[in-house]
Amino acid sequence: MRSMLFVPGDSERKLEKGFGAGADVIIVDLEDSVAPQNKATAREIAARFIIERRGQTSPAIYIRVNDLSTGLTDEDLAALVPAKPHGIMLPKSNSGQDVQHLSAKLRVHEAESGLTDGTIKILPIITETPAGALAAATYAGASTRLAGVTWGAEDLSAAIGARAARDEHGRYTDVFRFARTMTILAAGAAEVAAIDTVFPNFRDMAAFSAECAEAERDGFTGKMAIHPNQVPVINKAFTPSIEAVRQSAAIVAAFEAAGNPGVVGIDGKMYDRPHLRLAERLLARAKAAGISG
């Protein structure tokens, strides 16, 4: 999961055109883009446009529910499971005890719509809240339908009441770096994908390449987009390079062809384990991303 891009439910010349900008994983939105009043209409819409080309799109599908609290999850998944979705986004998500939550529900959904239990995965928006920001460590082991965590800066400023999350320099504000801390090693702990937050003016694309790389460097592994245009930039940035896959093969190689001790020498450098598992986790991205040494 290179890129995720976030797609309004209830426009099919959006979706249209969102499932054709070779993004890695489709969010179709039932949340923040969808007026209240348009929500009925958002699960129509995006049900029967996957039901309509299940078989013939390449991206992963993502439904992002209304959060827990607001009483509409279930009907999102109601109208959602039927067709088969790879995940469910779960926005405000405050612990993990929210997964299993929506967990259970998924369980109901899929059995009724036919789908072994547990095919659904599910990635939670882990800092919306202030209670979610300081439950981080509780991902961990809170379900096998676990398949990263993300986080989000503008909901957070809402209920803590900043006037804005970035300062006069476009860096994130303490309380916001906080939060994006606490995601990546959310993601380490539970072993699963850190995936970094959008990036909203999609026509700076200059810093918006800067932040891909950035995240990339402090260990996530993809980026949501809310633009097509954003797309591209996501996948070359989260996409290992030829180099770093050989390098990194070559490492694995000298572990293995040494008995995997507990350091090798290449070229007159040493390696040790930490450095055998980073070139594990790169090319371990690098195959989902089908590139090769």
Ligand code: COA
Given for the second form:
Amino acid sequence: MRSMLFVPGDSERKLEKGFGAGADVIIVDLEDSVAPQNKATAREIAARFIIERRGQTSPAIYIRVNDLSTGLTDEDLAALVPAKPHGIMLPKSNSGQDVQHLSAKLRVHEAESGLTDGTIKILPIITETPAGALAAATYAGASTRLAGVTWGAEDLSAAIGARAARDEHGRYTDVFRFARTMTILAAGAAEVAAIDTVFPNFRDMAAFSAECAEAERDGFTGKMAIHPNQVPVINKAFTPSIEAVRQSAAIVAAFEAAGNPGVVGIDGKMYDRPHLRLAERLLARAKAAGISG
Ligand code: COA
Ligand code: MG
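Alternate state requested, the form predicted together with this ligand (shown: the form predicted alone):
To see the whole picture, the full complex is given below, headed by that same chain.
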């Protein structure tokens, strides 16, 4: 999951366009990009569209449902689980318990749709509420459905009354850097994917590209997009380079050749177990992206 493209669930035109955008995952949105009076229509359009396209499309399909406090989640699931999405994105998640709560609901809907228990994954947005950001540690071990964690700045701004999430240089202010950091740590603790948040200025590709590079450097393995033009930039930034793949393969090979010791030297530089772990992680990402050394 390098690129995850949001598509408003009530727009057939964007659904059509989104499915052809080259994203690894399409997130069909029933939440914030759909007006309250359009929720029912969005469910119908989205379910019909996915059922028609199921099997013909390469991107995985996630549904962003309305959060558990809205009273809309059950109807979202009842309408969309029969379309057999790969996963559900849970916004405004307050803790690992919310993931368990959603998991219990999914279990019923999976049974009703003839799906094996646990088929549908969950990707929570873990920093949209202040309580959620503080509970980042609770996702580890919460559910085998957990596919990753991601974060969001807009709803957190609204919840805490921050007038901006970024300073005059475009850098996230402390609260949002904390949220971002907690997402990386929560993903590491839970051993799931860390997915970076959206970048709303979809015409500013230079800033977007820089933000993708920074996210990849810091440990995110993918990023969410709001516009098709952002997808190729994300895919490029989160696909390990051939040089990085070769370097990692050389590290793994050196450990193997030396009988799997604690430490090896390659070209005058020391590599110990954390380097091996990092190299293995990179090779796993490269394999998922279809790259070999
Ligand atoms: N998915 C699929 N298609 C999209 C798209 C998206 N996320 N964003 C834009 N497009 C399509 C447009 O429909 C347009 O297609 P068309 O020429 O056939 O009409 C084309 O790409 C170019 O779009 P553009 O004119 O550059 O942008 P816009 O003004 O039409 O749309 C947004 C701007 C922000 C409204 C739109 O990008 C969008 O809806 N993004 C997703 C919002 C969302 O889901 N938010 C929730 C998560 S934060
Ligand atoms: Mg939101």
